[in-house]
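Just the one chain here, laid out as structure tokens, in the form predicted on its own.
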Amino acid sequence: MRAFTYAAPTDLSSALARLGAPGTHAVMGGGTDLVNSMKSYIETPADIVDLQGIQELQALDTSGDPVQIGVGVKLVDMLASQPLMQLFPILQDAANVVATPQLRNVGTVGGNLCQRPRCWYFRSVDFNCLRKGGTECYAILGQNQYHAILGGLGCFIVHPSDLAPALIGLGAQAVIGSASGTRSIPLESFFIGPEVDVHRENVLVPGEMLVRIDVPRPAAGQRGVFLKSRGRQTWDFATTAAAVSLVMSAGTCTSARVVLGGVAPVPWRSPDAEAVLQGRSITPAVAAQAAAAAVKLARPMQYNAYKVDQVQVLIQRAILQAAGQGGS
């Protein structure tokens, strides 16, 4: 790990105004993803802003529409807040299964979703990878069983977080802070492939940062399901998982969002599934139909066909779940 300076600002425009010092930062949160990070040398910061001091990033309002999660929320706050939840059990599906109660008392919510890849070539000292300026992807030919079947574009990882599927089929938005002021973007517009950027898994830019989540109020009949597979109970990151968020009236689906998560680089919304469930009634056959959808651009590699079978019978679970037919 390299030297770095430490500031522990305790107002928001102190901290975005130390983001737009020279040379390189990077803020913290509960530091879960941070210091393993600066173990492997992925992550060199010079300067360290440590954000647990700002009370205004560890707010959470339920009370207005849209709900507001500030990025310093810790998950074990979100699964104790009762209107949170009430309002969108999805969250609970989702915040429940991110690693382990200890790091669900110390992880937050813009820690999960900016975490770095896990890829093993990607966080491994011995490979220089293209992520991290060299010139290949050894997923390609080498072990690539948890790498992604969508969206890889020359380079294979996954993106981690289990909050974003979530928040995305929720319709979320991301606030992001700068010493000159806030913009809000789609959620899932924050994320970006290496088709965009190799080197980076979102928008933020030297000077920013994520500061909230803002989430719409459900609609009538709205209702989401949050479902994951991996390889342990616990401690481990999804090998697939779907996030769908479907309103139904009379019997008939009048709107749809199908996420995936642990299949590509970035949370990976399906618009073929969600047009197939589009003013249908839900059958297991339509859930049927809108899995296959989803994964039709599959190309997995040698290790990793087993996720398009896998993920599809996520969606199928979870489309079923959320339009009440059970589906377990």
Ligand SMILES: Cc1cc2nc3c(=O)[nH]c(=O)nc-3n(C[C@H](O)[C@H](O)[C@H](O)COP(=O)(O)OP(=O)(O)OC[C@H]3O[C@@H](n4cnc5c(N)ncnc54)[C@H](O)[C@@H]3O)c2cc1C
Given for the second form:
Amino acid sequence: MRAFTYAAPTDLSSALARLGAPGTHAVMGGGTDLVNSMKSYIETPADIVDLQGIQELQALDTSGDPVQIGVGVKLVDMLASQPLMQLFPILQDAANVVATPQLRNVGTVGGNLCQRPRCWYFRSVDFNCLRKGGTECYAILGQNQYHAILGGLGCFIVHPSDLAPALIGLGAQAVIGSASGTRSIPLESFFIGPEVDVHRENVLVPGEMLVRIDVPRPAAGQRGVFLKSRGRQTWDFATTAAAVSLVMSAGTCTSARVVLGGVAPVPWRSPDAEAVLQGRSITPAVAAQAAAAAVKLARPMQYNAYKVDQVQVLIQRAILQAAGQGGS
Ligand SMILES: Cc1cc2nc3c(=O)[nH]c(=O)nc-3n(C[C@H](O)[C@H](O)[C@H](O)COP(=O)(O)OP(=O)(O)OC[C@H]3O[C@@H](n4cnc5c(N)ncnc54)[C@H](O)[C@@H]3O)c2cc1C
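For the form predicted in complex with the named molecule instead of the form predicted on its own, what are the coordinates?
All chains and molecules follow, beginning with the one already shown.
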């Protein structure tokens, strides 16, 4: 691990001012990913800004519209907020299956959304892959069973966060802070794929950090479901995941969001699947049609074709459950 300086500010403006100073900084939520990334030289900050002492980042305000979730809120505290879970059961689905109880006790919302990819070539000190400044993606000809089937361009990581697809399904906004103020963008625009920049996974530039997630209050008849497949029932990332949020009115779907996890370098929103659902009564046949639309551009590699079938099953189940038709 490279030597670093460390600061633990107690207010947000001091943290942002420190990030604005010249040098390479990293912010730390719970540190569950950052410290490992530093040990394997994926991250080599000269200065760490620990956010854990900043009260305003730990605020969770469910009283207004939008609902505001500070990036310092721990996953365990998110799950313990009854008002939040009642408003957005999809967040309970997602947060409950992140990692392990121990990691949820320490990991934060900001850290979960900004964690680095888990690709084993990226994480290994033995491979200097494209994302780390090398010249090739070793997954293309290598062990690619956990890699992308959609949207990879030169690099086939998958986005690791379970919260991200669920929050995008809810139409969340990302509030980004810097020494010069804050800006708000749709969370789906926060994440960038290798076609934009192969060396980072989000739009943040030096001096910026994620400050808050704003979630619009649910519309009448809105229901969301998040489903995840994984190799083990705990301590494991999604092989595939599906977040579906529907607004149903008199048996018709008036609005739909379908966002996939574990299949692409970014949380993968599918306008094609959403178009199938819009204005329709939800039946198993319609759900299957939407699932097929979601993967029509899939390009699996040697070992990950199973993801095409697996994610379609999750999408169908999530659509039927979100439409109030059960499904297992
Ligand atoms: C064994 C294991 C299993 C896991 N399984 C899952 C899983 O199934 N699903 C899942 O979703 N996650 C999983 N995770 C990831 C886990 O949820 C993350 O480690 C955790 O959410 C990160 O939170 P943290 O607060 O500790 O982040 P940190 O380690 O503090 O930060 C992670 C990264 O985000 C950056 N960062 C942190 N906060 C901000 C911010 N506010 N603005 C900008 N950048 C920021 C840091 O600089 C760092 O690069 C797993 C992790 C482990 C180790």
